[in-house]
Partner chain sequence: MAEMDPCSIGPGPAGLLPPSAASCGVVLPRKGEGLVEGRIVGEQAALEVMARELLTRKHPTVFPGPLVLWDWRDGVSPKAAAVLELAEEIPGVQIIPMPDYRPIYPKIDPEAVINPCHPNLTIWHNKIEVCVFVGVHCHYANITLRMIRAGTNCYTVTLCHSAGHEDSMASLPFCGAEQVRALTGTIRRLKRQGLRPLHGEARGIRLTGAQQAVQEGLVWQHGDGA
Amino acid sequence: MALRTLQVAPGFMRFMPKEYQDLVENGPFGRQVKLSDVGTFKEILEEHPMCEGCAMAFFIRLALMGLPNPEHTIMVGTAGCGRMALSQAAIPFVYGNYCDTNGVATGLKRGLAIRFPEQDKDVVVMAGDGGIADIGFSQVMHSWFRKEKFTTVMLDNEVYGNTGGQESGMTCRGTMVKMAPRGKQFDKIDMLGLARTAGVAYIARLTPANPSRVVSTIRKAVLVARKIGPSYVQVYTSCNIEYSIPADKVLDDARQVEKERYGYLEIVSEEAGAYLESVAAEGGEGR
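Taking just this one chain, and keeping to the form predicted in complex with its partner chain, what is its structure?
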(Lines of atoms letter the chains of each structure in order from A and count residues from 1; the text may use other names and numbers.)
(Lines give C-alpha, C1' and ligand atoms only; values in the text may rest on other atoms or scores of the structure.)
Protein backbone atom coordinates (compact mmCIF):
# COMPACT_ATOMS: atom_id res chain seq x y z
CA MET A 1 0.00 0.00 0.00
CA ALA A 2 3.09 2.21 0.57
CA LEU A 3 2.20 5.55 -0.98
CA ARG A 4 -1.43 5.00 -1.92
CA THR A 5 -2.56 7.19 0.96
CA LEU A 6 -0.81 10.08 -0.81
CA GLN A 7 -2.53 9.68 -4.16
CA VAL A 8 -5.56 11.80 -4.91
CA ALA A 9 -8.58 9.86 -6.16
CA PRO A 10 -9.08 10.26 -9.92
CA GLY A 11 -10.85 13.48 -10.87
CA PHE A 12 -10.38 15.30 -7.55
CA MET A 13 -6.96 16.88 -8.01
CA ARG A 14 -8.35 20.11 -9.50
CA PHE A 15 -10.43 20.70 -6.39
CA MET A 16 -7.56 20.20 -3.98
CA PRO A 17 -5.94 23.22 -2.30
CA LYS A 18 -2.57 24.20 -3.73
CA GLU A 19 -0.80 23.08 -0.59
CA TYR A 20 -2.05 19.53 -1.02
CA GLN A 21 -1.27 19.46 -4.72
CA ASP A 22 2.28 20.49 -3.82
CA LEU A 23 2.52 17.82 -1.13
CA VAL A 24 1.45 15.16 -3.60
CA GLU A 25 3.70 16.35 -6.40
CA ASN A 26 6.71 17.70 -4.51
CA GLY A 27 6.50 16.37 -0.97
CA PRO A 28 9.31 14.45 0.74
CA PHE A 29 7.30 11.25 0.78
CA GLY A 30 8.77 8.04 -0.55
CA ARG A 31 12.12 9.61 -1.36
CA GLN A 32 15.21 10.92 0.35
CA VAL A 33 15.49 14.70 0.64
CA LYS A 34 18.53 16.52 1.92
CA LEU A 35 18.76 19.71 3.91
CA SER A 36 20.44 21.31 0.90
CA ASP A 37 17.29 20.55 -1.11
CA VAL A 38 15.22 23.00 0.96
CA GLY A 39 13.28 25.21 -1.41
CA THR A 40 12.98 22.48 -4.03
CA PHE A 41 10.48 20.31 -2.20
CA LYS A 42 7.29 20.90 -0.25
CA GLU A 43 8.11 20.67 3.43
CA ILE A 44 5.99 18.72 5.89
CA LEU A 45 5.61 21.81 8.04
CA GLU A 46 5.37 25.33 6.67
CA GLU A 47 2.71 27.51 8.24
CA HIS A 48 2.34 27.42 12.01
CA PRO A 49 1.06 29.76 14.71
CA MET A 50 4.19 29.82 16.89
CA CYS A 51 5.95 33.00 18.02
CA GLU A 52 8.25 34.99 15.77
CA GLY A 53 11.81 33.72 16.03
CA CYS A 54 10.79 30.55 17.89
CA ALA A 55 13.72 28.12 18.07
CA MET A 56 11.32 25.27 18.74
CA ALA A 57 9.44 25.85 15.49
CA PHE A 58 12.76 25.96 13.63
CA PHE A 59 13.88 22.73 15.26
CA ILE A 60 10.60 20.97 14.48
CA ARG A 61 10.83 22.00 10.86
CA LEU A 62 14.35 20.54 10.67
CA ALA A 63 13.44 17.42 12.63
CA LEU A 64 10.60 16.63 10.24
CA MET A 65 13.13 16.76 7.40
CA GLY A 66 15.17 14.18 9.27
CA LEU A 67 12.43 11.54 9.41
CA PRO A 68 13.62 8.61 7.30
CA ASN A 69 10.09 7.74 6.14
CA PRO A 70 7.63 10.52 6.92
CA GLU A 71 4.89 8.65 5.06
CA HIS A 72 5.15 5.89 7.66
CA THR A 73 5.59 8.04 10.75
CA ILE A 74 3.17 9.05 13.49
CA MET A 75 4.03 11.86 15.88
CA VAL A 76 2.76 11.94 19.45
CA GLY A 77 2.73 15.13 21.48
CA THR A 78 0.92 16.79 24.29
CA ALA A 79 -0.01 20.18 25.70
CA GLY A 80 2.64 22.81 25.16
CA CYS A 81 4.01 24.96 22.38
CA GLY A 82 5.35 22.17 20.18
CA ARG A 83 2.00 20.61 19.46
CA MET A 84 0.78 23.82 17.81
CA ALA A 85 3.26 23.23 14.99
CA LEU A 86 3.15 19.44 15.08
CA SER A 87 -0.62 19.29 14.73
CA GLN A 88 -0.37 21.29 11.50
CA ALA A 89 2.32 19.12 9.95
CA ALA A 90 1.37 16.92 7.02
CA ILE A 91 1.85 13.66 8.89
CA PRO A 92 -0.44 12.08 11.46
CA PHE A 93 -0.28 13.57 14.93
CA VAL A 94 -1.76 12.12 18.11
CA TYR A 95 -2.43 14.50 20.97
CA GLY A 96 -1.75 12.53 24.13
CA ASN A 97 -2.89 13.73 27.52
CA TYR A 98 -0.28 15.47 29.60
CA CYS A 99 1.69 12.58 31.16
CA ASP A 100 0.72 9.73 28.88
CA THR A 101 2.59 10.41 25.63
CA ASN A 102 4.92 7.47 26.05
CA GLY A 103 2.09 5.18 27.06
CA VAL A 104 0.15 6.22 23.95
CA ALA A 105 3.26 5.75 21.82
CA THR A 106 3.77 2.28 23.27
CA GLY A 107 0.29 1.21 22.31
CA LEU A 108 0.59 2.76 18.87
CA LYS A 109 3.92 1.17 18.11
CA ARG A 110 2.81 -2.27 19.22
CA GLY A 111 -0.51 -1.98 17.41
CA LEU A 112 1.11 -0.82 14.19
CA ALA A 113 3.56 -3.73 14.32
CA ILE A 114 0.62 -6.13 14.46
CA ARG A 115 -1.44 -4.33 11.83
CA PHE A 116 1.43 -3.77 9.39
CA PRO A 117 3.90 -6.63 9.89
CA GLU A 118 5.48 -6.05 6.48
CA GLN A 119 6.01 -2.32 6.88
CA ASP A 120 8.10 -0.49 9.47
CA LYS A 121 6.04 2.24 11.09
CA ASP A 122 7.92 4.85 13.12
CA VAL A 123 6.49 6.51 16.20
CA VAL A 124 8.09 9.69 17.52
CA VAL A 125 7.09 11.38 20.76
CA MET A 126 7.91 15.08 20.64
CA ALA A 127 6.97 17.06 23.73
CA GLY A 128 8.33 19.74 25.97
CA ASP A 129 10.43 19.49 29.09
CA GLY A 130 7.23 19.59 31.17
CA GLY A 131 5.65 16.79 29.17
CA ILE A 132 8.74 14.58 29.25
CA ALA A 133 10.63 15.30 32.46
CA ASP A 134 7.90 16.50 34.85
CA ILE A 135 4.36 15.42 34.18
CA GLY A 136 5.22 12.60 31.79
CA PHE A 137 8.30 11.44 33.67
CA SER A 138 6.95 8.16 34.95
CA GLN A 139 5.69 6.94 31.59
CA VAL A 140 8.84 8.09 29.81
CA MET A 141 11.04 6.13 32.21
CA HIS A 142 8.89 3.02 32.06
CA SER A 143 8.83 3.03 28.27
CA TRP A 144 12.62 3.10 28.40
CA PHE A 145 12.79 0.32 30.98
CA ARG A 146 10.49 -1.77 28.76
CA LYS A 147 12.75 -1.02 25.78
CA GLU A 148 9.87 0.22 23.67
CA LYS A 149 10.95 0.83 20.11
CA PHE A 150 10.13 4.46 19.51
CA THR A 151 11.90 7.81 19.71
CA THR A 152 11.37 10.38 22.44
CA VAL A 153 12.36 13.96 21.65
CA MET A 154 12.39 16.55 24.40
CA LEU A 155 11.87 20.14 23.23
CA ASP A 156 13.74 21.63 26.16
CA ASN A 157 12.95 25.32 26.51
CA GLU A 158 13.70 25.12 30.21
CA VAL A 159 10.40 26.67 31.25
CA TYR A 160 6.63 26.27 30.95
CA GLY A 161 6.49 28.84 28.17
CA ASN A 162 2.93 28.15 27.08
CA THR A 163 1.40 28.98 30.46
CA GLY A 164 3.33 32.08 31.38
CA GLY A 165 6.74 31.10 32.72
CA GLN A 166 6.69 28.56 35.54
CA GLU A 167 9.91 26.69 36.30
CA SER A 168 10.20 23.12 35.10
CA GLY A 169 12.44 20.30 36.21
CA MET A 170 14.70 21.20 33.30
CA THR A 171 15.08 24.87 34.28
CA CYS A 172 18.64 25.57 35.41
CA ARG A 173 19.33 26.09 39.11
CA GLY A 174 19.09 29.74 40.14
CA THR A 175 17.19 30.82 37.06
CA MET A 176 14.45 33.36 37.70
CA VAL A 177 11.43 33.11 35.46
CA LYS A 178 8.22 35.12 35.59
CA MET A 179 6.39 32.81 37.93
CA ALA A 180 9.44 31.62 39.84
CA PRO A 181 10.71 34.95 41.17
CA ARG A 182 13.00 33.49 43.83
CA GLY A 183 14.94 31.51 41.27
CA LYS A 184 14.93 27.76 40.91
CA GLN A 185 16.17 25.98 44.00
CA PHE A 186 17.19 22.65 42.41
CA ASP A 187 19.43 21.38 39.66
CA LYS A 188 18.28 20.67 36.13
CA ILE A 189 17.16 17.04 35.91
CA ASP A 190 19.80 14.84 34.33
CA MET A 191 17.54 13.17 31.79
CA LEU A 192 20.50 12.09 29.70
CA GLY A 193 21.97 10.23 32.66
CA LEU A 194 18.60 8.66 33.42
CA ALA A 195 18.25 7.56 29.82
CA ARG A 196 21.66 5.96 29.98
CA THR A 197 20.78 4.18 33.22
CA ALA A 198 17.56 2.92 31.66
CA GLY A 199 19.50 1.43 28.77
CA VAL A 200 18.29 3.70 25.99
CA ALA A 201 20.05 2.60 22.80
CA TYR A 202 20.67 6.01 21.27
CA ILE A 203 20.90 9.25 23.25
CA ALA A 204 21.72 12.69 21.86
CA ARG A 205 21.86 16.25 23.15
CA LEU A 206 21.98 19.17 20.76
CA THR A 207 20.76 22.63 19.84
CA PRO A 208 19.28 23.82 16.55
CA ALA A 209 22.42 25.88 15.87
CA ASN A 210 23.65 23.27 13.42
CA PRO A 211 20.73 22.37 11.11
CA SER A 212 22.39 19.47 9.29
CA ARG A 213 23.25 17.88 12.63
CA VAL A 214 19.62 18.12 13.69
CA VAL A 215 18.54 16.33 10.52
CA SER A 216 21.11 13.54 10.86
CA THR A 217 20.55 13.10 14.61
CA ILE A 218 16.81 12.69 14.25
CA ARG A 219 17.33 10.29 11.40
CA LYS A 220 19.71 8.15 13.44
CA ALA A 221 17.42 8.21 16.47
CA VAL A 222 14.42 7.05 14.42
CA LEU A 223 16.39 4.32 12.67
CA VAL A 224 17.75 2.97 15.95
CA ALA A 225 14.29 3.00 17.51
CA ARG A 226 12.94 1.14 14.50
CA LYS A 227 15.26 -1.85 14.86
CA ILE A 228 17.22 -1.76 18.11
CA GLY A 229 15.49 -0.05 21.03
CA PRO A 230 14.37 3.25 22.52
CA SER A 231 16.11 6.45 21.52
CA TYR A 232 16.12 9.83 23.22
CA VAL A 233 16.99 13.24 21.78
CA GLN A 234 17.14 16.27 24.05
CA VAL A 235 17.27 19.58 22.25
CA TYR A 236 17.66 23.08 23.59
CA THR A 237 14.86 25.12 22.04
CA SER A 238 14.91 28.42 23.87
CA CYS A 239 11.70 30.26 24.66
CA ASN A 240 12.56 33.69 23.35
CA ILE A 241 9.44 35.16 24.95
CA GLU A 242 10.00 33.91 28.51
CA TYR A 243 13.77 34.42 28.38
CA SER A 244 13.49 37.76 26.54
CA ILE A 245 15.71 36.83 23.63
CA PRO A 246 15.22 39.12 20.62
CA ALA A 247 13.82 37.17 17.67
CA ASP A 248 16.87 37.81 15.51
CA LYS A 249 19.25 36.66 18.28
CA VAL A 250 17.70 33.25 18.91
CA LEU A 251 20.32 31.30 17.00
CA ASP A 252 23.12 33.38 18.56
CA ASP A 253 21.74 32.33 21.93
CA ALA A 254 21.62 28.68 20.81
CA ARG A 255 25.27 28.86 19.75
CA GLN A 256 26.25 30.45 23.04
CA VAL A 257 24.35 27.91 25.15
CA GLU A 258 25.78 25.09 23.06
CA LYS A 259 29.27 26.41 23.78
CA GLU A 260 28.70 26.86 27.51
CA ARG A 261 26.56 23.94 28.68
CA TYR A 262 24.63 22.21 25.91
CA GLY A 263 27.39 20.85 23.67
CA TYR A 264 26.63 18.11 21.15
CA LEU A 265 26.62 14.75 22.86
CA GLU A 266 25.87 11.33 21.46
CA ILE A 267 25.73 8.14 23.53
CA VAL A 268 25.25 5.13 21.31
CA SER A 269 25.00 1.53 22.47
CA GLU A 270 27.24 -1.00 20.81
CA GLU A 271 24.36 -2.65 19.05
CA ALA A 272 22.93 0.66 17.86
CA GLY A 273 26.34 1.79 16.63
CA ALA A 274 26.80 -1.40 14.61
CA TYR A 275 23.34 -1.01 13.13
CA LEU A 276 23.93 2.61 12.14
CA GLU A 277 27.22 1.61 10.51
CA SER A 278 25.47 -1.08 8.52
CA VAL A 279 22.82 1.43 7.38
CA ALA A 280 25.55 3.88 6.37
CA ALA A 281 27.39 1.16 4.48
CA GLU A 282 24.24 0.45 2.50
CA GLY A 283 24.05 4.11 1.54
CA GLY A 284 21.02 4.89 3.65
CA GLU A 285 22.74 7.47 5.85
CA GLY A 286 24.00 10.98 5.37
CA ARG A 287 20.94 12.99 4.55
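Having seen the form predicted in complex with its partner chain, I'd like the form predicted on its own now, please.
If you are looking for partners or other molecules, they are not here, because only the chain is given.
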Protein backbone atom coordinates (compact mmCIF):
# COMPACT_ATOMS: atom_id res chain seq x y z
CA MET A 1 0.00 0.00 0.00
CA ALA A 2 2.98 2.34 -0.50
CA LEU A 3 6.16 2.51 -2.53
CA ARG A 4 8.24 1.68 0.53
CA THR A 5 6.57 -1.73 0.80
CA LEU A 6 8.29 -2.68 -2.45
CA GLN A 7 11.72 -1.91 -1.14
CA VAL A 8 14.09 -4.32 0.59
CA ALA A 9 17.14 -3.65 2.73
CA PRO A 10 20.12 -2.32 0.74
CA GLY A 11 22.20 -5.10 -0.70
CA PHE A 12 19.40 -7.66 -0.68
CA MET A 13 17.68 -6.74 -3.93
CA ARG A 14 20.02 -8.92 -5.98
CA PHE A 15 18.84 -11.95 -4.00
CA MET A 16 15.15 -11.30 -4.70
CA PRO A 17 13.31 -13.26 -7.43
CA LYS A 18 13.70 -11.80 -10.91
CA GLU A 19 9.93 -11.17 -11.11
CA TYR A 20 10.15 -9.02 -7.98
CA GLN A 21 13.14 -7.10 -9.24
CA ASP A 22 11.37 -6.42 -12.54
CA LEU A 23 8.28 -5.18 -10.71
CA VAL A 24 10.27 -2.75 -8.57
CA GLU A 25 12.45 -1.49 -11.42
CA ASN A 26 9.98 -1.53 -14.30
CA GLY A 27 6.52 -1.63 -12.75
CA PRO A 28 3.89 1.15 -12.85
CA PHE A 29 4.33 2.08 -9.20
CA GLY A 30 5.06 5.75 -8.57
CA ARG A 31 4.49 6.74 -12.20
CA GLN A 32 1.65 6.89 -14.69
CA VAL A 33 1.80 4.39 -17.52
CA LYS A 34 -0.11 4.57 -20.80
CA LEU A 35 -1.66 1.84 -22.89
CA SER A 36 0.80 2.72 -25.64
CA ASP A 37 3.61 1.84 -23.20
CA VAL A 38 2.61 -1.83 -23.08
CA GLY A 39 5.68 -3.97 -23.56
CA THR A 40 7.99 -1.42 -21.96
CA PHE A 41 6.99 -1.95 -18.33
CA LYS A 42 6.21 -4.78 -15.94
CA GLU A 43 2.42 -5.08 -15.70
CA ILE A 44 0.56 -5.60 -12.43
CA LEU A 45 -1.15 -8.65 -13.92
CA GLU A 46 0.75 -10.89 -16.32
CA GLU A 47 -0.40 -14.43 -15.48
CA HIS A 48 -3.78 -15.84 -14.44
CA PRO A 49 -5.62 -19.19 -14.40
CA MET A 50 -8.68 -18.03 -16.33
CA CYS A 51 -10.01 -19.56 -19.55
CA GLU A 52 -8.40 -19.00 -22.92
CA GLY A 53 -9.83 -15.92 -24.58
CA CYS A 54 -11.55 -14.69 -21.40
CA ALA A 55 -12.86 -11.16 -21.93
CA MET A 56 -12.98 -10.63 -18.18
CA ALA A 57 -9.27 -11.34 -17.75
CA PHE A 58 -8.48 -8.97 -20.62
CA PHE A 59 -10.59 -6.22 -19.07
CA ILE A 60 -8.98 -6.69 -15.65
CA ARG A 61 -5.53 -6.38 -17.20
CA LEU A 62 -6.55 -3.11 -18.85
CA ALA A 63 -8.31 -1.81 -15.74
CA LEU A 64 -5.20 -2.33 -13.61
CA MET A 65 -3.27 -0.18 -16.09
CA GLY A 66 -5.84 2.54 -15.55
CA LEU A 67 -5.36 2.85 -11.78
CA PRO A 68 -4.00 6.34 -11.04
CA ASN A 69 -1.94 5.10 -8.09
CA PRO A 70 -1.66 1.31 -7.94
CA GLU A 71 0.77 1.58 -5.03
CA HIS A 72 -2.00 3.20 -2.99
CA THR A 73 -4.91 1.01 -4.12
CA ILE A 74 -6.76 -1.96 -2.62
CA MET A 75 -9.01 -4.18 -4.73
CA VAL A 76 -12.04 -5.90 -3.19
CA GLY A 77 -13.69 -8.92 -4.80
CA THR A 78 -15.68 -12.02 -4.06
CA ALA A 79 -16.51 -15.48 -5.38
CA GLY A 80 -16.48 -15.58 -9.15
CA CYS A 81 -14.07 -15.83 -12.04
CA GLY A 82 -12.63 -12.34 -11.61
CA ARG A 83 -11.04 -13.05 -8.25
CA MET A 84 -8.83 -15.71 -9.87
CA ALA A 85 -7.08 -12.98 -11.84
CA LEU A 86 -7.24 -10.26 -9.18
CA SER A 87 -5.64 -12.53 -6.59
CA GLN A 88 -2.69 -13.04 -8.98
CA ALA A 89 -2.05 -9.33 -9.42
CA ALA A 90 0.77 -7.46 -7.70
CA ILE A 91 -1.64 -5.33 -5.70
CA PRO A 92 -3.47 -5.84 -2.38
CA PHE A 93 -6.66 -7.86 -2.83
CA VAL A 94 -9.31 -8.44 -0.17
CA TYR A 95 -11.64 -11.38 -0.69
CA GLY A 96 -15.04 -10.51 0.70
CA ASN A 97 -18.02 -12.76 1.27
CA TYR A 98 -20.40 -13.06 -1.66
CA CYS A 99 -22.80 -10.41 -0.41
CA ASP A 100 -20.62 -7.86 1.35
CA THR A 101 -18.01 -6.47 -1.04
CA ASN A 102 -19.29 -2.90 -0.76
CA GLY A 103 -19.58 -3.23 3.00
CA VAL A 104 -15.96 -4.39 3.19
CA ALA A 105 -14.92 -1.57 0.87
CA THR A 106 -16.72 0.95 3.07
CA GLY A 107 -14.80 -0.16 6.15
CA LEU A 108 -11.50 -0.18 4.27
CA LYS A 109 -11.99 3.26 2.78
CA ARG A 110 -12.99 4.84 6.08
CA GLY A 111 -10.19 3.11 7.98
CA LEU A 112 -7.55 4.11 5.45
CA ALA A 113 -8.71 7.72 5.56
CA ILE A 114 -8.12 7.74 9.32
CA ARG A 115 -4.81 5.87 9.18
CA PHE A 116 -3.37 7.85 6.26
CA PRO A 117 -4.90 11.35 6.40
CA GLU A 118 -2.13 12.85 4.25
CA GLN A 119 -2.28 10.24 1.44
CA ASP A 120 -5.20 9.32 -0.78
CA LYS A 121 -5.90 5.59 -0.67
CA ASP A 122 -8.13 4.23 -3.42
CA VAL A 123 -10.50 1.30 -2.92
CA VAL A 124 -11.98 -0.46 -5.95
CA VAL A 125 -14.65 -3.17 -5.80
CA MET A 126 -14.48 -5.47 -8.81
CA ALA A 127 -16.95 -8.34 -8.92
CA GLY A 128 -19.36 -10.12 -11.23
CA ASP A 129 -23.02 -9.46 -11.92
CA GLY A 130 -23.97 -11.93 -9.19
CA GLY A 131 -21.81 -10.23 -6.57
CA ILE A 132 -22.97 -6.73 -7.52
CA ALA A 133 -26.54 -6.97 -8.83
CA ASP A 134 -27.84 -10.11 -7.13
CA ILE A 135 -26.66 -11.22 -3.70
CA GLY A 136 -24.58 -8.07 -3.18
CA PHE A 137 -27.28 -5.68 -4.35
CA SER A 138 -28.31 -4.35 -0.94
CA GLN A 139 -24.84 -3.31 0.16
CA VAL A 140 -24.06 -1.84 -3.25
CA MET A 141 -27.13 0.40 -3.11
CA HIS A 142 -26.57 1.48 0.48
CA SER A 143 -22.95 2.40 -0.23
CA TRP A 144 -24.18 4.57 -3.10
CA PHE A 145 -26.87 6.24 -1.05
CA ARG A 146 -24.32 6.92 1.72
CA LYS A 147 -22.02 8.46 -0.92
CA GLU A 148 -19.08 6.25 0.04
CA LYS A 149 -15.98 7.33 -1.86
CA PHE A 150 -14.88 4.23 -3.72
CA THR A 151 -15.36 2.71 -7.16
CA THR A 152 -17.63 -0.24 -7.96
CA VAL A 153 -16.90 -2.17 -11.16
CA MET A 154 -19.34 -4.83 -12.38
CA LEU A 155 -17.82 -7.56 -14.55
CA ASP A 156 -21.07 -8.25 -16.38
CA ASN A 157 -20.83 -11.62 -18.14
CA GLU A 158 -24.63 -11.92 -17.94
CA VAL A 159 -24.54 -15.39 -16.41
CA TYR A 160 -23.14 -17.28 -13.43
CA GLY A 161 -20.12 -18.51 -15.35
CA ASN A 162 -18.22 -19.72 -12.29
CA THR A 163 -20.94 -22.04 -10.95
CA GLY A 164 -22.40 -23.82 -13.93
CA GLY A 165 -24.44 -21.40 -16.02
CA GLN A 166 -27.35 -20.15 -13.94
CA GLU A 167 -29.12 -17.00 -15.06
CA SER A 168 -28.33 -13.83 -13.14
CA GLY A 169 -30.25 -10.61 -12.70
CA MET A 170 -28.12 -9.24 -15.54
CA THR A 171 -28.93 -12.02 -18.01
CA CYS A 172 -30.97 -10.63 -20.91
CA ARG A 173 -34.65 -11.51 -21.06
CA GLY A 174 -35.33 -14.65 -23.12
CA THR A 175 -31.74 -15.89 -23.03
CA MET A 176 -31.36 -19.64 -22.55
CA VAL A 177 -28.45 -20.83 -20.46
CA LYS A 178 -27.64 -24.21 -18.95
CA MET A 179 -29.75 -23.75 -15.84
CA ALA A 180 -32.45 -21.63 -17.48
CA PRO A 181 -33.52 -23.93 -20.34
CA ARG A 182 -36.80 -22.07 -20.90
CA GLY A 183 -35.07 -18.72 -21.11
CA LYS A 184 -34.82 -15.79 -18.71
CA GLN A 185 -38.31 -14.71 -17.66
CA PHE A 186 -37.68 -11.07 -16.73
CA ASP A 187 -35.66 -8.10 -17.90
CA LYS A 188 -32.03 -7.33 -17.20
CA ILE A 189 -31.66 -5.20 -14.06
CA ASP A 190 -31.12 -1.54 -14.90
CA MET A 191 -28.12 -0.97 -12.63
CA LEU A 192 -27.16 2.16 -14.55
CA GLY A 193 -30.55 3.70 -13.87
CA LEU A 194 -30.37 2.71 -10.22
CA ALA A 195 -26.90 4.23 -9.93
CA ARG A 196 -28.23 7.47 -11.38
CA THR A 197 -31.18 7.46 -8.98
CA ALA A 198 -28.76 6.91 -6.09
CA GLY A 199 -26.77 9.97 -7.09
CA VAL A 200 -23.57 8.18 -8.12
CA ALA A 201 -21.10 10.85 -9.24
CA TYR A 202 -19.59 9.00 -12.21
CA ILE A 203 -21.31 6.22 -14.18
CA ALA A 204 -20.00 4.42 -17.25
CA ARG A 205 -20.97 1.47 -19.44
CA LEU A 206 -18.53 -0.07 -21.91
CA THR A 207 -17.02 -3.23 -23.38
CA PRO A 208 -13.35 -4.23 -23.62
CA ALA A 209 -13.46 -3.71 -27.40
CA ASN A 210 -11.78 -0.31 -27.01
CA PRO A 211 -8.74 -0.81 -24.70
CA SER A 212 -7.76 2.87 -24.46
CA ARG A 213 -11.32 3.72 -23.43
CA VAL A 214 -11.16 1.10 -20.67
CA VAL A 215 -7.95 2.60 -19.27
CA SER A 216 -9.33 6.14 -19.44
CA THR A 217 -12.70 5.21 -17.91
CA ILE A 218 -11.20 3.39 -14.94
CA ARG A 219 -8.83 6.25 -14.30
CA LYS A 220 -11.64 8.79 -14.28
CA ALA A 221 -13.85 6.59 -12.11
CA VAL A 222 -11.15 6.16 -9.46
CA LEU A 223 -10.24 9.86 -9.45
CA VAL A 224 -13.88 10.91 -9.04
CA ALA A 225 -14.41 8.41 -6.21
CA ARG A 226 -11.31 9.71 -4.48
CA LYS A 227 -12.53 13.29 -4.16
CA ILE A 228 -16.20 13.60 -5.10
CA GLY A 229 -18.31 10.51 -4.42
CA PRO A 230 -19.10 6.95 -5.53
CA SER A 231 -18.42 5.85 -9.08
CA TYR A 232 -19.81 2.88 -11.00
CA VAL A 233 -18.45 1.16 -14.11
CA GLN A 234 -20.40 -1.61 -15.82
CA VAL A 235 -18.50 -3.63 -18.40
CA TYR A 236 -19.65 -6.41 -20.69
CA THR A 237 -17.25 -9.32 -20.15
CA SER A 238 -18.74 -12.27 -22.00
CA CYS A 239 -18.34 -15.80 -20.65
CA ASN A 240 -17.11 -17.47 -23.81
CA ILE A 241 -17.52 -20.90 -22.19
CA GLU A 242 -21.20 -20.56 -21.24
CA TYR A 243 -22.11 -18.74 -24.46
CA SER A 244 -19.91 -20.92 -26.70
CA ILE A 245 -17.89 -18.07 -28.17
CA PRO A 246 -14.61 -19.23 -29.78
CA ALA A 247 -11.59 -17.79 -27.99
CA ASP A 248 -10.45 -15.90 -31.08
CA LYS A 249 -13.91 -14.35 -31.54
CA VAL A 250 -14.36 -12.88 -28.07
CA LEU A 251 -13.51 -9.31 -29.04
CA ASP A 252 -15.60 -9.64 -32.21
CA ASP A 253 -18.51 -10.55 -29.94
CA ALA A 254 -17.76 -7.54 -27.72
CA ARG A 255 -17.80 -5.22 -30.72
CA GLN A 256 -21.10 -6.63 -31.94
CA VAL A 257 -22.76 -6.43 -28.52
CA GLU A 258 -21.46 -2.89 -28.09
CA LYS A 259 -23.02 -1.96 -31.42
CA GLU A 260 -26.36 -3.61 -30.71
CA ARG A 261 -27.13 -2.96 -27.02
CA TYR A 262 -24.06 -2.15 -24.90
CA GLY A 263 -22.92 1.13 -26.40
CA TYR A 264 -20.50 3.34 -24.54
CA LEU A 265 -22.25 5.55 -22.01
CA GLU A 266 -20.86 8.06 -19.55
CA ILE A 267 -22.93 9.96 -17.00
CA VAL A 268 -20.97 12.54 -15.02
CA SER A 269 -22.32 14.81 -12.31
CA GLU A 270 -21.56 18.52 -12.56
CA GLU A 271 -19.21 18.36 -9.60
CA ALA A 272 -17.39 15.32 -10.95
CA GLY A 273 -17.10 16.90 -14.39
CA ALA A 274 -15.61 20.07 -12.95
CA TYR A 275 -13.11 18.05 -10.94
CA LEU A 276 -12.00 16.00 -13.93
CA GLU A 277 -11.57 19.21 -15.93
CA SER A 278 -9.38 20.66 -13.17
CA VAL A 279 -7.22 17.53 -13.12
CA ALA A 280 -6.80 17.69 -16.89
CA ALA A 281 -5.96 21.40 -16.73
CA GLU A 282 -3.23 20.73 -14.19
CA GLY A 283 -1.76 18.18 -16.56
CA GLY A 284 -1.65 15.52 -13.87
CA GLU A 285 -3.58 12.51 -12.69
CA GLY A 286 -4.48 13.68 -9.21
CA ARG A 287 -1.62 11.76 -7.66
